[in-house]
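Single chain ahead, by itself, as structure tokens, in the form predicted alone.
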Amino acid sequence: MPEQLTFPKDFLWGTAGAAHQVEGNNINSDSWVLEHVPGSPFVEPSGDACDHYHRYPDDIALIASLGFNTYRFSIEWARIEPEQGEFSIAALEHYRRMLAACHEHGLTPIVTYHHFTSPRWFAAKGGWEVMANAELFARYCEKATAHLGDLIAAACTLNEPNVGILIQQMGFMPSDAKLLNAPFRAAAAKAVGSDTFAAFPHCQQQPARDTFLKAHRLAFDAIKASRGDFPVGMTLAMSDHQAVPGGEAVRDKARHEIDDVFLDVARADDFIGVQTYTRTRYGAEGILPSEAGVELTQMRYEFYPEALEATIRYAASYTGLPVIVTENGIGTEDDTRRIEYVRRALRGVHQCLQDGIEVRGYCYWSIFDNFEWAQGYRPKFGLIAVDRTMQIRTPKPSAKWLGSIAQENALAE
């Protein structure tokens, strides 16, 4: 027989996705902007995406189906107040809608309140590097929080704060090169009529750092000000940070700017999301390449699932903090690849669990095969295939898998 890997009662098995990625013409964002700049450095636009914001019954209804009990989406800020100061009560009652559906069919919602992009209003008021700018982002979430706060069960404020320093620590792809430079800048204000365009991630990270620490700070208070009665963090994006021998000094800066500026502020909170992918490895010169011969996922990075039980165990420790793996995937056309992947990555939440760390759920990133920003659909990361073309649906023998264990509970090895 097996072995049987079991989890806590009430353990949340979850899958996710951000509004951008999955919803569809999100015209009022900054990165429809972005996508649609001459020269734009997005292999494609978003366009409809999957069209979750009209399909969205049936794809909660299928997510269920599957055997999750919890489903993390974002609501987006700039469907909810596309110009400063106007709050739609449709777009509200929406996601309101969403919520309910979620509730109607036994799945957790796991609300994030910004994954990535805002209003163009915001952008071009100088985005995240402006600090007066983190007011307007608390009084979003508060207004959002009043009208849907009985129905969400768990809430991070801002997805991934830290990653523009991971992409920058890591090195820039072209893309994210582009996006930063003066002329392209230039472009997107011009579009949107005025004379600046700052656009999360692609923007100055050390004034929009400190941006952020204070918006998620604003927005908890705001949060639980309001009809906030659930728990409230912020997600980080979190690499394994490795070094060889010499390599330690170095790591350990690298990790303080990534990880810990955000940790010691998460302190405060009622949980930290964790986001791991992979690990990064660490010389005495710099970050150090992958080695010869290793496995590399659609992104280009290590196929590594080891390395989440190694920054949930940083996380818990840093912070004490319960944690919640609020994303943790592989972009690959190979599904069994996917199924290896997780298998390993819940091989190390499990030990985690063993050790006394409190692990409250398991959120795979991501739902569908979806916009992956500047990369377009190529990378596969969805549990779900999707024709976008009929948008019709297909799970992988991935989303069986994965949801079978959450039926279960448990995890056969």
Contents of the next structure:
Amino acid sequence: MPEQLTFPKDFLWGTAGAAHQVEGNNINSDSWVLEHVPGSPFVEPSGDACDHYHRYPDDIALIASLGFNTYRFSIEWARIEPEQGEFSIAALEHYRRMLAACHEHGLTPIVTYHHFTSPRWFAAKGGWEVMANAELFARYCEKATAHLGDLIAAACTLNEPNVGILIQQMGFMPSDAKLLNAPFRAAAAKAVGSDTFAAFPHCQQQPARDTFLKAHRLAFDAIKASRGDFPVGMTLAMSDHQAVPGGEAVRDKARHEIDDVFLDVARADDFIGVQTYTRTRYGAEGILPSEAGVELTQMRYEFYPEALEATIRYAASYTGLPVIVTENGIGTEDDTRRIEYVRRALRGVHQCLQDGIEVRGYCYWSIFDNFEWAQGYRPKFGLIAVDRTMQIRTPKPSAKWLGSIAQENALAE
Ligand code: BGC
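Structure of the form predicted in complex with beta-D-glucopyranose (BGC), please, following the form predicted alone?
Next comes the full complex, and the chain you just saw is listed first.
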């Protein structure tokens, strides 16, 4: 008989997505601008994406039919506040209908207020590089909560405010470097009729980090003061930072900048959202390349699902907070490797639970093969394949496999 690893009653079994990556035609966002500036390093624009903006009723029904009980998605600031101070009731009503559809299908909705994209007017005001702009984010959160709060089950303010620092420390991909270079930023600014353009996460991290932290706290308070009687937290991009002998001090310093500074602020929250994909190894001289012969994912980082257990332990012990795994997944064309990745990651989650760590849920990234930012549609993170010409959805074996684990609330080993 296979061993059954059972999970706590009410464990959140979900899958995640983000507005810009799936909705399509998010033309008022800063990312849309970056995708269309001449010389853009984005390999292709987001275009129609998965047309989730229109197809959400069927998509939500499909997620539920696969067996999940949770859907994490983001609402789009660029749609809700298309010009500074002008709030669109129609856009808010759209997200209200999405939330209602989740409830109708028995899905617990976890809402992210900001998943990388901002309105273009915000980027044109200096975005996250300007501390005073934190207030603008909090005002949007307050308005969105007033309209949607009664239907939200849990909320993440900012998705991965530390991702820019993580990317910088790990070494830029050519596309990241280009998005930050002065001539490209000047071209983006010109496209929006401004002399500045700062998009998340492609901006100077030093001023931005403090703005993120302030924006998160202001947003947390604004949500709570509005209709936010649900748990609120932030999500972090957490790599498993490992030191080889002699690399401990370098590792600790890097981890302090990438994780601890954010975890310190998160301590005042209701939960911490852990988002983990791989590990980073450090020697005395800095980050080490992957060892020869290790399996790499489509994102060129190591296939290392054990990272999730380590980051859950780190986040929980550092903050003392309950954890929700708000993202964990793999970009691969080979769905059998996805199943293997998730199986090993879930063993780690179970081990944490056995040790008394409060892990409330696991959301696989991502629901669909979707727009992987500058890399376009090539990386395949989805549980569901999408033919984007006809917008046909085809669940992969991994979707059915993980959905049945959700249904059983147990992993058979
Ligand atoms: C982000 C997602 C992204 C995923 C895979 C996370 O850092 O939140 O937007 O698609 O990683 O790279």
